[in-house]
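Next up is one chain by itself, shown in structure tokens, the form predicted alone.
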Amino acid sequence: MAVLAQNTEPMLAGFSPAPVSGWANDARVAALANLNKTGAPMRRDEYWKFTNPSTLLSENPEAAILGSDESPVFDSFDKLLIVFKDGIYQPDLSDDLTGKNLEIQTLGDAMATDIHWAKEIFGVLESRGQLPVARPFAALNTAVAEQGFVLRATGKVTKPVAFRYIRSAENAKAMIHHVIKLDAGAELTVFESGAGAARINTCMEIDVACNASFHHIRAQGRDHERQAITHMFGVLGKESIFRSFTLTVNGLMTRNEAVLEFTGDDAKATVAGACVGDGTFHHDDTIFVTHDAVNCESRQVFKKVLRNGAIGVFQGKILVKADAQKTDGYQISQALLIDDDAVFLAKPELEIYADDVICSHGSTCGATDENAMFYLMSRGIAKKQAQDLLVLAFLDEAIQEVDNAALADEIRGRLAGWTERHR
């Protein structure tokens, strides 16, 4: 059996969720069966050959020193704040769970009900995202996660919902699952920030109905020794919008997976990210976008700045099914290697079965432009400052995918602080 051959027992160790019944239990049982069928990922698996999963498979994470204090990302924005400490929801640190055009409750409360709208999403989108590529850590999350929230936007939600993940223990591990539904014409923005745990596994399932807009901005914490694996599963209805941006600064090992499916015509989606890493830093973006509707547009824009042996990985695929005519799929992944020790590994893919499409992908890596460095230095700018300017300019193409100017400036400020600290 795969479960014995590939040993999923360490993945499940330490998680003994309270029993649930009805719709939630059905989803959990199905996810656990899927995990036992696929087994734990191994380095020889196609989508894990660039990233060693062994650090995520141990029963307990290595102790991770707490990162230095800094003001929380998005603190200056008016929002509905929800705080998790060491993976546990903290109501005393969070705002009241109320919002105009917003239904919100904890995952545990939702699971305790006999009938709930989340039944059509929880575990369902994650299960659909298991094909054609198995995602064992997402199945694990569905099977055991008790912490998280279910959100339903019934109209335009004016305040962003901000999930803040903080930690107080050096060896904490966390499993968090969010379920999000946007009704037709609704609009919702979600923030995520913080390291959360020495090792954290998050899963977010998002159903975006016709004419709805979902915006997601994530800033992963500065703790250098943290490990993280995240999953987003999104389904897009007719004329809907899905936008996600992730900022990653530091981290021992980070893998961000996104699986999107266009099911309605004339929809648009963007998945973008900017990351900067130094030393023992491994960062993996793995994206799978399926076009199964007419006249849809997808964009994947990823920029990585790496130095001192840091490793960056990009695996991105666009699948265009036979009936998905007039698809516009764009994908670019680029890395700036500050020294000869940094490594960038890329695997861009296009699989197209329609004949009326515009799809492209590009992937490059290289050192700082010497001519640009000379130009800046010839005008009196010190070498290290000139390099910082080029780094920030390189990352800015990804930041431009954030359509809120204030948020984009916040991200630019965080990156400027990183470059200054690492001169």
The other form holds:
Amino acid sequence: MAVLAQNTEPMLAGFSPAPVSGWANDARVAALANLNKTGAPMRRDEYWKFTNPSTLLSENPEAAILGSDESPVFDSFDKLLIVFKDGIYQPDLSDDLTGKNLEIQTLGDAMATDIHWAKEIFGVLESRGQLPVARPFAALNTAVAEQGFVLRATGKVTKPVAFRYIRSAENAKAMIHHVIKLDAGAELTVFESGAGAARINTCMEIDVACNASFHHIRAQGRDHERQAITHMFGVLGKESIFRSFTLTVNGLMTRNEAVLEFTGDDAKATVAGACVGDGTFHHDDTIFVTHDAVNCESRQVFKKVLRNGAIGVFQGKILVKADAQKTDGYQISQALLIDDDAVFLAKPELEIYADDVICSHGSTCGATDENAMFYLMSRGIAKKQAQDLLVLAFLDEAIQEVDNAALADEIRGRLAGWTERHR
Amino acid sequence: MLNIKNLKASLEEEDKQILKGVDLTINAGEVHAIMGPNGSGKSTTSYVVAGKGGYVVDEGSVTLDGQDLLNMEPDERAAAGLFLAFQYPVEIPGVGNMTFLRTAVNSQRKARGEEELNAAAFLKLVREKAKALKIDAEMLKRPVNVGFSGGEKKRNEILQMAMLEPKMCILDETDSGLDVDAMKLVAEGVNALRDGKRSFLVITHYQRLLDHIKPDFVHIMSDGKIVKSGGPELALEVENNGYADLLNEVA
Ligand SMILES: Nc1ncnc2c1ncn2[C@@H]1O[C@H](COP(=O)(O)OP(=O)(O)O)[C@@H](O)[C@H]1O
Ligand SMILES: [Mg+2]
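Can you swap the form predicted alone for the form predicted together with its partner chain?
Below is the entire complex, every chain and molecule, led by the chain shown above.
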């Protein structure tokens, strides 16, 4: 059957979809076929109506002015540091690839082997996440990514694996794919930080086996013109834990998709995020959580502070299949609009086929509470500082989802810095 | 200390005058009480003096030690020495009570050109003042007023007042919703701050608070004006006969 390519050329430009030989070949070919079948996303697509994909689709991203003077995020934590510059792994800037209870390899090295455990995950979780909603940028990533890491936690990994995405060129495109497997009972924390490129496309596939615990903390980089399209595909086994938190400060365009599936009973997942934007800022969280097991708990907690024309989008879905009794699903998305020009667009969705389920969702957007402002000011706190206190208080509900006090405090500090700079 | 002259104020949203010429002079060290029926404009007076939005001053002036309060932001009024204990203290989720208190104390110090309190000195001070008001450490850690009972909120107001050491304290129905013990605690907190220089304006419905905080002067407010002023005996008259007789008398 002839493959019908629908204007996917600009997406593919600059990347080589030439299949590698070896175990990853089938997945890459299938992903490319899938991309060509669905075509590039369009504004009229159901899941792109709030976010115009055209920014992300141009062959080359607009140049993004390099960097902020910001000190690297999560730098003070003990970690296994892995640096990418303009999307390319930098062994000389990175730590040695060893860690207790950790198998770690570049994606390139892994793909060069004849057989690999990653075959069960690479492109597999991603293609599973293409239904019922197509995710063309993720298919693109699987089809062409040559950069990334393959991680396997065989027990408790003591040091977090920290991917740091730095930049040196104003208009680089980056395509990074990580494959992560946690064996039964294993524990792993992954940090991601930095803008990485003028446009970065990351895809992370995470297989969390029974009783394993995966933590992910991300800070997306402060460069104003940067673009990011990211995907996380997680599958959760029995009694496992999955926690992800994303901090987004600035950025021209950010679309973060998370697709989680409960396949084992009694597991827990949290996807949370705090974002702050001022001016030309478009931030989109698109989440899809599927409950296909009994007694699992999922939380989606997203907070956005928007001003001066900034746009926030939240599309969050909880799908509870017929056999997923005792599901506890929670979803909240809230925006604080600092002025009348900011916009928040939300589409919370619940689709429930089981009958013994608790699911709640709420989406609100509003201005700063005048009574709270007056109360603070009447105690001598200046208007700007009172505003900052209320902004940080608003964001804190999302930050509380971070299960580590020191990490949460670093995030609070970064946000406090932003509020001070944007008054 | 506080001089309110012919204060007339309306709602910003609708063309409705609430304060219709309030006159009140409070000298240093004095305790004044304002009583009056619901809706007579007592809270509005306190809000306009403290600088709450939503009101337009049509006429008149308010000065604190000669400084024109009406031209100041609410935080500047606080730094100038004004404090309002709210009738309905505001809940602020996400802002810790301690952070709030410390930011407030240090903001005022900074505004007055004084040195900020360091963390240790602040903690010591707050613990000492909280103890007297039976406010425990757990309450200090919680977000401002969130999940506090009515009485806890009012004690928290007095704690803020004790920490900020204002010159001029306005207490808006601090007694409402308190049982006898809580009211005594609050009254003790207020009396502990009486030093002969600090002034108080106590807004209340009932005589019973005035048994504990003895006023020098009592004023009756009705329909946006002070219609009668006198000594403590005026409060007893209200207690015994209600407002109706009093208001008929002045009408
Ligand atoms: N923000 C407001 N919006 C509408 N009406 C108000 C507002 N503030 C005060 N009022 C009205 O002004 C009058 C005085 O209210 P208030 O000062 O609260 O009285 P008091 O404290 O003496 O009971 C009442 O009739 C009240 O309804
Ligand atoms: Mg009142």
